[in-house]
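Next comes just one chain, in C-alpha cells: the form predicted alone.
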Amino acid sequence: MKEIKDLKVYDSGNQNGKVILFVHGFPLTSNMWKNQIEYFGKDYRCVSYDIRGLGNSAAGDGQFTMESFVDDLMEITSTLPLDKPILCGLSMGGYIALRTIEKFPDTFGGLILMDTRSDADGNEGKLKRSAGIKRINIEGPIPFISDFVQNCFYKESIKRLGEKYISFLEEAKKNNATGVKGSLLAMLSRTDTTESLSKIKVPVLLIGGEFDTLTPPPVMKLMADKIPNSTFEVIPDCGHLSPFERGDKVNEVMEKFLLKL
C-alpha cells in the first residue's frame, strides 16, 4: 500500500504488464474490485485506492466535488507514474472516469464503465441525495449505508453470496458519515459529460447488470451508441455491482476487451 496525498493507493499483480487503473463504486471500497485483481494481477499490473473519505482515505472537511475527485486519479496517475492505464470505474467510478477522460483524454490506453451513466442528476436526483445526507446527519451513517448497499444488489444475489454479501455490507458500514455525505455533495454537483462521449478516442467497454435498478441495460445502451469504438455486455442475473455479484462474467467479458488492446 502507497499514500499519495492522503489517498490510499494498491499497487499489485505484474509490474511489467499494461495497467488497469480501478475506481471503485460509492459508498465502497477498493475491495470491491478483488474478484478483479486477483483474476488479471498474473497479467497486469492492478491499481486501485480508495476514493478520498472512503475506505482508508482520510475525508478531510468532507467538501469534495466531482473535480477535486479527478485531481485525485491524476495525482495517483501522476505520481506512481503509469504510463497510458486503462481506467476502470463502476458507478460514481464511473463519473469519475468519464469527467477524467473527458478533460485528459490523452492519458489513458482504454476504458471499462461499469453500471454507470453520463447524465448529471436532475432535479430529483439532487433532492434525493440531499435527503440522504439529512439522514445520515440524523441517524449516522450506518442506516444509510445498510438501505443503499441493498438496493444495488440484484435480490437472488444476496441469497446466492450469502456471508459474502454480509462481509460486503460490513465493510461499507465502516465508512465515516464526513466521507460519505462528501461523495454524496460530489455527485450531486457533478457535470453532465454525455456531450463528450462522442469525442472519446480509446476502446470502451460497457458493462451493465441485467437487473440494475439504478443505472438499467437501456440507459448504458444509449452511452455505448454515442461512444465509438464501443462495446456493451449485459451480465445476466446480478444487480449495480456486476463486478462482485458475477464477477466470474464480468472477469470473461474484461479479459476478451483487454486482449484485442
Given for the second form:
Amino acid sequence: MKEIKDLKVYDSGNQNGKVILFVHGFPLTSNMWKNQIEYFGKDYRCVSYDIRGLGNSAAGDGQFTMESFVDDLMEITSTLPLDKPILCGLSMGGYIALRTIEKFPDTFGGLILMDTRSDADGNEGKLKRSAGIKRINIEGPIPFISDFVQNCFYKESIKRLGEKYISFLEEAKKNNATGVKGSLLAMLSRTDTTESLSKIKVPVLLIGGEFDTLTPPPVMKLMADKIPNSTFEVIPDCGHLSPFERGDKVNEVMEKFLLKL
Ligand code: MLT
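Now show me the form predicted in complex with D-malate (MLT), since the one above was the form predicted alone.
Once more the chain from above appears, this time first in line as the rest of the complex follows.
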C-alpha cells in the first residue's frame, strides 16, 4: 500500500503489464474490485485507491467536490506515474472517471464505465441526497449505509452471495459520517458530462447490471449511443454492483475489451 497526498493507494499485479486504474463506487472502498484485481493481476498492473473520505483514506474536513476527486485521481496518475492507464470507474467512480477524461482527454488509454451515468443530479436527486445527509446527522452513518448498499444489490444476488454479501456490507458500514456526507455533497454538486461523451477519443466499454435500479441499462445505452468507439454489455442477474455481484461475467466482458486495446 502506498500513500499519496493522504490517499491509500494499492498497486499490485504485473508491473510490466498495461495499467488498469480502478475507481470505486459510493459508499464503498477499493475492496469492491477484489474479483477484478485477482483475475487481471496476472497480466495487468492493477492500481486502486480509497476515494478521499472512504475506506482507509482520511476524510479530513469532508469538503469534497467532484473537482477535488478528479485532482486526487490525477495526483495518483502523475505521482506513480502511470502511462496511459485504462480508467475503470463504477457509479460514483464513473462520475469521477467521466469528469477526468473530459478535463484530461489525452491521459488515458481506454475507459470502462460500470453502472454509472453522465447526467447530473436533478432536483429530486439533490433532495434525496440532502435527506441522506440529514439522516446521517440524526442517526449516524450506519442505517443510511445499510439501506443504500442493500438497495444497490439485486435481491437474488444477496441470497446467492450469502456471507460474501455480509462482509461487503460490514466493510461499507465502517465508513465514517464525514466522508460519506462529503461524497454525497460532491455527487450532488457535480456537473453534467453528457455533452462531452461524443468527444471521447479512446475506446470505451460500458457495463450495466440487468436489474440495476439506480443506473438502469437504458440509461447506459443512451450514453453508449453518444460515445463514438464504444461497446455496451448488460450483465445478467445482477443489480448496481455488477463487478462484485457477477465478477465472473464482468471479467469475461472486460477481458475481451482489454485484449483489443
Ligand atoms: C454509487 O454506487 O457510487 C452511487 O450509487 C452513486 C450515486 O448515488 O449516484
